[in-house]
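Just the one chain here, the form predicted on its own, laid out as structure tokens.
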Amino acid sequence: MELAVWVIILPLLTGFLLGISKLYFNKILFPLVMSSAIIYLYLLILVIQNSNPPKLYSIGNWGLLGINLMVDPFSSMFLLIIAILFISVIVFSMKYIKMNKHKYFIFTYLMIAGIAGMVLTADLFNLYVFLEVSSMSSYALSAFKKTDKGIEGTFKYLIMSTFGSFFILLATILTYYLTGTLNIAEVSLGFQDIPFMIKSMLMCLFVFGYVIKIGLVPMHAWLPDAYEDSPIPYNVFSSGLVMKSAIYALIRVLYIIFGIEFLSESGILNIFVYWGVITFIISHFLAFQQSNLIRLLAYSSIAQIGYIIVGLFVGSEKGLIGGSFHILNHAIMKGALFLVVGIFYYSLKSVKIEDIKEMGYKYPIISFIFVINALAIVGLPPFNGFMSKWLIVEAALESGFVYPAFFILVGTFLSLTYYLKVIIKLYTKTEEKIITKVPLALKIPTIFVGSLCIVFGIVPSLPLSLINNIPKFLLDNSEYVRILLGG
């Protein structure tokens, strides 16, 4: 069986085996989880290495149930994010999660399987199926602590996400009705004969559905509530992968099925660029008002999604490169910040900004990781966030979006204000406090993920060697269609 298939099967199989081990072999949790995570990391690296030129894998020939998997630079970048975050969060979670470990890891592996399926599948039906697999697992993890706040936040998440799923499913059904197929390449060809107004209606359904999943303003209110009392390691996955996989699906549908010419003609590119600007400006103001560090990071995530949307929808090669690079960078930076906050919570049992006073002296290395990743996410040199933001600004200016480029600089200043507020608290002296010794299993993954913001900032050519190939398969959808149809 092809390697790419195992990227989906292995986490599904691991989740099943964890369920069996809970009943009969309770003590093999650690070796099963860790061995599976290590094998999965090796598997992801192999698939990423073999993704140039893009590979097509066909599984079965069962009409709607047949699965075509496509590994191209865009999907490979998401596999790289999974590789970086998955092994780190699994190691972190082994020590961090105290109760119901089997359930936690079962849902985590199922969520990863759904995300991997989304970024590899090449047909709309399975894109929707894998989206729902990752979403349902995400709901369970969001409510995992079973607190009142956690359940309330998850309920809001569930309601909003269900609306998004409804519009996506409706658009998928109508697409099949109009074209007689759900294969992305065949749909793209079939759409050439569909009237402009009908295509515009379908595009609106897809856009509205995925935007709810992504959390753009004003469909963002559920996200901070869902983050506030959920397991912090899950927040790493949610911010770095769950939200981003919805962006992946939106970009794949719009650029491959509808095409750049239609997107430009319909005006959706301009709408998304200014929608992104509104999103990050409002989110920065909301983040500044927070006293809870988790909610601050949640609003910051929404803001960074705004920057990504601007980059991806200016409609140029540099914009796609900058937006894609920022997807990777944000996953790393926000992942590291959440892991640091997880360590603070492990020690203090609090995520209030006021309560982290003097932690910079108690945990100097971990606090330093927070500082450099906070500065990176603001967009200061020489960190990775600066590189991707700068590419987005250049792309916006080159495409004539002068005001959005200006507001990106304004947004950078706004984000600096609230991250400086947190950094100052970290190094504010207070009365002697009792803290818990932090295990290496929490420190090592945090330092690893956090240090990548320096590595990718100083040597951006490492990720850009993969990302630079992304526009070729998005701006010219005929290349993707040709490979998918076996041409």
Second form
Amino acid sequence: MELAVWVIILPLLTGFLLGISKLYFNKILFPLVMSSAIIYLYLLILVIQNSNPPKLYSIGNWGLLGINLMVDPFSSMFLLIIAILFISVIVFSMKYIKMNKHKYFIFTYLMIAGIAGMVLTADLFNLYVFLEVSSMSSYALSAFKKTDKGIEGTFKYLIMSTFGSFFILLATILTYYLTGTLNIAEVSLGFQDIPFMIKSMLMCLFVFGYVIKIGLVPMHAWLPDAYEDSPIPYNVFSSGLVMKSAIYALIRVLYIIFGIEFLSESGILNIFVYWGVITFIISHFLAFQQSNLIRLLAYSSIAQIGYIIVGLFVGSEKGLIGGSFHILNHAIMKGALFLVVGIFYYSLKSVKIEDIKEMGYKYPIISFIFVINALAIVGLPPFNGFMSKWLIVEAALESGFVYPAFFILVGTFLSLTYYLKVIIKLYTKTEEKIITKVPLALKIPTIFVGSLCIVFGIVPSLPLSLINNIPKFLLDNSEYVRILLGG
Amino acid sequence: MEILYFIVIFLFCLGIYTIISQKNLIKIVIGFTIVESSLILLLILVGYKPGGTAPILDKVYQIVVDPISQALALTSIVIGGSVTAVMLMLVIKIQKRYGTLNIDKIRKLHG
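Could the form predicted together with the partner chain be given as well, to go with the form predicted on its own?
First the chain shown before, then all remaining chains and molecules of the complex.
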């Protein structure tokens, strides 16, 4: 059996095993979840190591008709994010989730299976199916606490997200109608003789569908609502992986199927760069008004997505490297911030910014993690956020986008204001209050994820050795197509 | 044949209009199922050939309809069914907690 298939099968299998084990043996949860997570980590590392040059995993030797999985540097970067976040969040949720543990872990594993499938598959319809698998478990986790706000937010999320996937499905069907195939490589070859107008229309459908799932302004309204009352470990996945996997799908479709020449010819690159700028400016302002820490982080997520979009759609090699690096960095930084907020919620039962006063003295190490990750997300040296933002600014200037580069700097100051507001509250003294003691199992994963921002900031060559290969296969789709066709 | 494509376009637009214009949650869910059905119909139409049959039971056949699009249609039906189920589950929960199905009155989230 091919190695990469297990990246999808193992979480699915664990999910189903958990469902069965709930009926017969209740005690088995912890060993089953942990052993599966550790094997999965090992598996991911093996697949990532084999990703350069891109490797094709053809299942069952059916050739182009069969299911093809493709691991190139861009997908292996996503596998790296899964590897970092998954093990930490699983350890974190073991103690954090108290009710319905089985259900929680089943949905988490199904979500990971969907995301892993999305980043590995080389087939348009499978991309849609895995997108739906991950979104479906995402809805369930978002409503997991069964509070009024949680259910209302999830309903909004469900409506918007399904609305988007209709357009993705429509575009996929029309692509099949026009080219007679769903394999990404064959579609890419078949698209060469299709008229410009029809291609532009198809691209609009794909873009509209995925942009709703990503949550760019003005399609962002569902996102903070869906975050607000969902379990905090899920928020780590949601901002680090679910949103990012939609970006992955968008980039894969636009760069491989349509090709960079068509993108620059049709002007979509310019549109996306300015769209990204509008997104981060507006969401920085919205984030500033929030009194709820989770909503603040959610708006900050939308803003960082804006930076990523600017980087990825500048259309140069450096922009793609900066954007991809920022995807990785944002997943880590926002993950650490959410985990810290999870610890505060565990001990205070509140996520209002007013209520976290004096936590800086109660939990010095955890608060320090919060501070360095907040500064990293703002983009101060020597953290990793600075590295990737600098690359994006440089790429924008080199490609002649002077105003976007200027607004990235403005956005940095805007984000500094609201993160400073939180940090000041963190170190404000107040009267004694009752806090629950936090177990070590919550602190260790937080410290692990949180300290990565210093590691990647001081030694950026560590992830960049992987990321530097990304543009080679995105800017020139012929190499990807050739490998996928089996040449 | 062409009229079927127009029916698909009409159903798609009707569904989208229902989702956008209606205030009642159940009617919004109905809008979603209409769009879904139109897309499944489109999938079947894309693979259909006049006079074609499925080469499973017939011993003699000349024209074969495209099996891939039918397989895709089955998958979309499953996905659509599960999305509708999740939606209805949430509608039931909302109705129990808020006592209404009017989308304008369901507003505990703000900001």
